[in-house]
Each structure stands twice: as C-alpha cells, then as structure tokens.
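A single chain comes next, written as structure tokens; it is the form predicted on its own.
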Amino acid sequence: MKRASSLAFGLACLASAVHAQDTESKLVINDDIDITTVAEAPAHAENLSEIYSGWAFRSPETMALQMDDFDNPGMIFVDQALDAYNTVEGSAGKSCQSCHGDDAEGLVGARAVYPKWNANAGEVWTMEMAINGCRTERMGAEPWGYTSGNMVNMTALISSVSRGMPVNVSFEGPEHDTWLQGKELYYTRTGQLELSCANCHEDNYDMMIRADHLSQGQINGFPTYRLKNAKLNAVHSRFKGCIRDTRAETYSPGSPEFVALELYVASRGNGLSVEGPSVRN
C-alpha cells in the first residue's frame, strides 16, 4: 500500500523541483505597506532552513492583485465585513465598534499572534471562536457558523488592519499540548493516498502536482480570495479540502483537531507578515 501510494504522488508530481518560488520580488501592497514573504524559518521548524508566503509560489499577475487593494478582489468583503462591524445586534445594544474603535483599531495586532491560549475558557482559541465569543458574551448575539461568509468576512477585515506585522504565534506555554497534538497531526499520514500535510508542504514544496505549484502551506495568507472558486476561503476549509484531497475522512471547521493544526501551521510561519486577505490559485 505504501509502495502503491508513493508511486501515485510520484505520477501526480510532474517533475523534479522547478525552484520557481519567487524570492526577488517584494510584496509591497499600496505602496506603503510592506510584507515580509521569505524569512529564516524558526528553530521549530526543524527541517525547513527559509520559510515563505503562498504568494512566492503564484504567477506574477496572480502576484500583482495583491499589490494594490483596489486590484484585490478580497478587499470587497473587508468593505462587507465593516458594515457588519458596524451594526448594533444582540440583547446588549453593542456592535463590534462599540469595543475595538473606528475601522477596527482596537484590533490592530490581533490576527499576528492568533490561535492563542484563552485563559478563562482553558483552551486555545482561533480567530474565529474569539470572534463568537465576543458575539455572545459582550453583544448578546447570535454566533456565527465558522466558516460562514460573515465570518469570514470579519476574519478578512482583522486581517487586514495588521498586514505587514510579523506573525508571532506562541506554542511554549499552556497551549503547547495543543500544539503538539497539531504537530502530529501535520506529519500523520492519512487516506487512501496516506499523504500527511508534511508529504506535500515539506517534503515537495516547489514542485508541481498536476497544474499547481506546490507551496511551502504557509497560513499567514489567510483567509485567501481563491480564483479557482472566486470566494474567500478559511483556513479550516482548505485544511478540509487537503485532507479530502488524500481520501481520507476529514474533520469539520472549528473541530478541535482543526484548532491543534491551526496553531501547529500558524507558528511554522512566526517571521512572516500577516498579508490576508490574499490571492491564490
């Protein structure tokens, strides 16, 4: 079976490595806000020595629509996302403006360091489950689905108000069981293919499989406008579709095997920017 599933991701790669990851160009997004998208991997990375942006790996005219927010068409549902952002809901009489400011200043900073450690709930917390938290317990709202448009709209405008600050996610604390446990999530392998995340996104990354340039699976991209559905995406839905990509039996959004993968993937990229929303393929 393995002899079998190794031949099947050797015929799906094309060719060796095409080392075409775009390490010259800089991302600059209009012209003022400027995103770190190769960096030294950190010591926990251990078997990576440079880590890199999604962005790196796409064509230049995929590249571009990041540059300027006018061109990216992400930023049509931060525009969204502030509406809602706005509007008063829930028993309490409270939007989100109400506590984080105009244009989600108070929220500056947010998106670079999660999922992090809630202490008063004893678990780790994604952007997501904080979001909801504040929906039901300051606003008196209904929460949101995890990766409904609304939220991931909201997820898109935190983001984008801390692009260009370097993610910095914390593992060595009360989380790093999570973390852990997301650790061997990432190198188990799964499905009827038997690829873990670290079979494609370690092991082959610049190479192609099929019509796709194997990227390094960086997550400080997220959420990503994607061309191939002309949505954006969360991350929990990609890691959805990866692991259905191996025909295994996946877990849902905001499970907690997602949550412990989350904060693994999200500290693999400690040293970039925070760049979403993003364009992918």
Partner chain sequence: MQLTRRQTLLMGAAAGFLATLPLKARATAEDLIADFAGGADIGEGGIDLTAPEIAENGNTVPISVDAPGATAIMVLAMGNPTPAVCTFKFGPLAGSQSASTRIRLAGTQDVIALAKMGDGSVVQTSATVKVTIGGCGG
The other form holds:
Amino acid sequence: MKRASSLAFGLACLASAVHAQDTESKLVINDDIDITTVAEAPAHAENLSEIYSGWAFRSPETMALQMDDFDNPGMIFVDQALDAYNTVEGSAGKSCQSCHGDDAEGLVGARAVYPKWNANAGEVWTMEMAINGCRTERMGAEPWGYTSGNMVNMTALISSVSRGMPVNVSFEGPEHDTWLQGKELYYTRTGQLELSCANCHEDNYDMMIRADHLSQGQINGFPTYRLKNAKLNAVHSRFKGCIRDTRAETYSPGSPEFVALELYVASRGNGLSVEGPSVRN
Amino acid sequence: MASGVKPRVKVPKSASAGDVITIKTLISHKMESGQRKDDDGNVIPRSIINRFTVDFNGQNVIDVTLEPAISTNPYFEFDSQVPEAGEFTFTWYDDDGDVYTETKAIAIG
Amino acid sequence: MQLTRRQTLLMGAAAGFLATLPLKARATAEDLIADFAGGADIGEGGIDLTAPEIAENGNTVPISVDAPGATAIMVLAMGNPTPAVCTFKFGPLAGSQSASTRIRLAGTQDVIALAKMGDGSVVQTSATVKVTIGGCGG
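Show the form predicted together with its partner chain, please, because up to now only the form predicted on its own has appeared in this conversation.
Following is the full complex, with the preceding chain placed first.
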C-alpha cells in the first residue's frame, strides 16, 4: 500500500520532464564575477554525476535577474546589512567593521567553508551561529533571531563578498559525525507524504513538480531572494518549508538537526560557486 | 514605512555631452496592495509608493504613476539624455506622505 | 465621423477582446482606457510590450514597454482585481520612450500597453502571460 500510494504521488507530481536544466548559459555577475553553475559531482555525493546550481533550473527571465547587482533585489538587503555592519552595538563598543574591515573584506572566503567545525564550542557552526557568536562574545550585543531580517541580511552581505569562490566545506575532520547525521536526515522520509530530500532533489531533479522545475536542492545560492515572497530567505527556512510540505512536523531553524543537514547539503555542492544572494522563483 | 526604505540607483559616473544613458533604480518597499487580508480576515490597508520622478538639473526625465500591481521593492529601468554635467534627482512618493530622495551627479568627460 | 474599413475592423476586434474580460475588471479597464485615450481612436503599431510567455511567479513579472515618439505609456493587467499597473510619462530629457519594471499578475491573463503619441494619437498592444503555480507550496 505504501508503495502504491507513493507511486501514484510520483506520477501525479512528476508527469513529465519539460525542459532540461540549462547547462549552456553562463552566469557572470556584473560582467565580472564568473559563477560555476555546473560541476562534476564530488565523490561523496555518490548518487550524482554532475551538480547544478538552482540557477540553471529557472526561467530565462529569473536567471537574468542575477546577472547584475542592480537587477538583483537581494542586493537592497546587502546594502541594509552594510549599515548594520558599520554600526557600533553592545557593551564592547564595537561594530562588525572594527574587526573585519571595510565592506566585509576580512570575511572574504568565509561563506565558502561554512558550516564549519568550531573547536572552542566543540560543535559545527553555521554562518548564523558565527554571527551571533561575534555579537554576544565580542561585541557584548544581543543575539539576532536565527532567521530574522537582520540575520538573513548579514548572511547575504557575507556571502556577497565570496561570490565566485568554490564552495569547499570540510566533512572528514571533527565535523564528520555531524555530517553523517545530516546525511541520514537527507535520506529519511518524513511526513504523511513520506518524502525524503533525496526523493525530490536526487531521484527526480529536472522533472516538473506541478509547474515548477525541480532543482537538485543545492544551497550555494543562499540566502536567496524569492520572487514568491519578495524577500531574502535563509536556508533553514527553506528546509522548514520543504519538510512542512511533506506534511511533517518540522525541526526549527537553528536546531542541531538543521545544522547537520545544512553541513551535509552544503558539502554536496562542493565545487559550485558561492552565489548568494541569488534570485529564485 | 518610513523605516528601512533604501533606494539604490545606478547612473554612470560620466558621459559625453548629448549621450543617452541607461538608469536603473530599486527601492525597498513592501508595496502593500490593499487586496490582502490578515489572519483575522481584515483587509490590510493599501500602503504603496504611488509616484516616482526623475529630474536632471530641474528638467523632467520620467514621471511614473505606480499602482498596487507594481511588485514589492519597485524596480525601474529607463533612458535619459545628458545634455551637460549636472545632477539627477530621484524622488519616490509614499502613500503615507513620506518622500524619499536620492541624488547622483554625472560628469562630462 | 467616417470610419475606414481598417478602423471598423479594429474597433470590432477591440470590442471582442473587451467582451471576454470579467465584468468587474471591464468597467474600470474601459474607464482607464477612455481616460487615457481622451477620445482618440485606438490604433496599432509603434508600441512594443515585452513580457515573458510564462512567468515563474506572478508576484514579480518583468515587463518592458517601448513606443518611440510617445509622451506617455499606460500598462494594464486585465485579469487583476484592479487593472491599473502604472503609467510612464516621458519628460523633455527622456533618452527614449521606453521603460522596464516588475509587476504583479493575479493569474494567467492579458497585459495591455497603450501609448499616447506626440500628435495625440493612441496605439495599443497586448501580450498574454501564463502564470504558473509553483511546486509544493505554490
């Protein structure tokens, strides 16, 4: 019975592959930053041969929005983050700029290697956890909500200065157990629809799910400005949305489960470029 | 909406006298349409930018009337003549009476 | 008023087009068009409207209009709860009578653009945009 119902669901949702992912178009931002949107799959993504940025699955109009920072609405929020970056807050009398330099220059490359093992904390930290670490430990300021506007804007700023650099997340060191936990979550079916991440984004990417072109679920473009809600979306918000859509109770943004899942999913994109803030539908 | 409104404007830094240049503008604004309802079923009142104007040295380039069908974070792209060196003034008019302005100078060279 | 065969055909086509619109939108769209045209007959040609054939999300649909010699261009979305979208008035320093923006479309529908030319004539064009429904969450 389980098998029959999931087959029926599959037929309903994945009726036809209308168009292949676009592997021909090249993404160059501002005529300056070359973005790798197609790459050979890393060995640890053992069920994929090539990896594709979500950009390659979008319509030509949506793809074009990311080619110029003045067309990319996500860049408004990078500007807002830069104001926050330069603002002194907290008991230590510091701003982000005090340590990391003008225009986040000291943070170039950071996005490419997060989530990352934090030896002091003895756990894997996402970019959001690192930002709040700075705020509470170094600035003496209040932490930001995990998916709050301030937080997602700041992650967009930090990502923007690493655009074009290859994602290169470590997973074989002290973070390996967390990575394995993330991998298990990726392949675990959840919800009334009994779908895992892999059912859509590994087994059926490039198929249509209703009128939407299913991507590989790569997260190199996060945070992403969605045309749907016209704001920047954090990767844990996307995870939550996906799991909710399987009709499951979801984990919370910032939870250890989502941190582990982010590490694993990020590692599947090793070799694609940091792209955020990207534009998606 | 007065808080958090952030204009972005792209104007070349210089041009030759008589050139036609392309200008892009983007401003953060939720553009509440007046068509949506809140969780209690009450209509959320309309709150949009209803007009956007661009002038160069006091002469008009474009004057746009915006309706609720303009997307969140309104974007415009258009062309302007540049007869001389001077300054562009960009003005967005909010339903709530707020006016946001941005200026950009352009040199001839 | 004497009508040429071409004008009569155009008016018939326009009337047929308007007759297919939902009642609620029709009155307002008619009013907006009449106000904009100011009594001029509505012709064709000389105006381009660029819109995607299929929009990935109706919340943000990129469009461009271009009508060389126009003083103003009005854009209407005929299937929206209120059809008005925007009106561009071109000033003396406009570098072209063209502009791009991003609009909201409540569903698959016709977008129309009307241009008022320097001589007072008015031309119209339209484009059908299919608005798709997204994946799981819509």
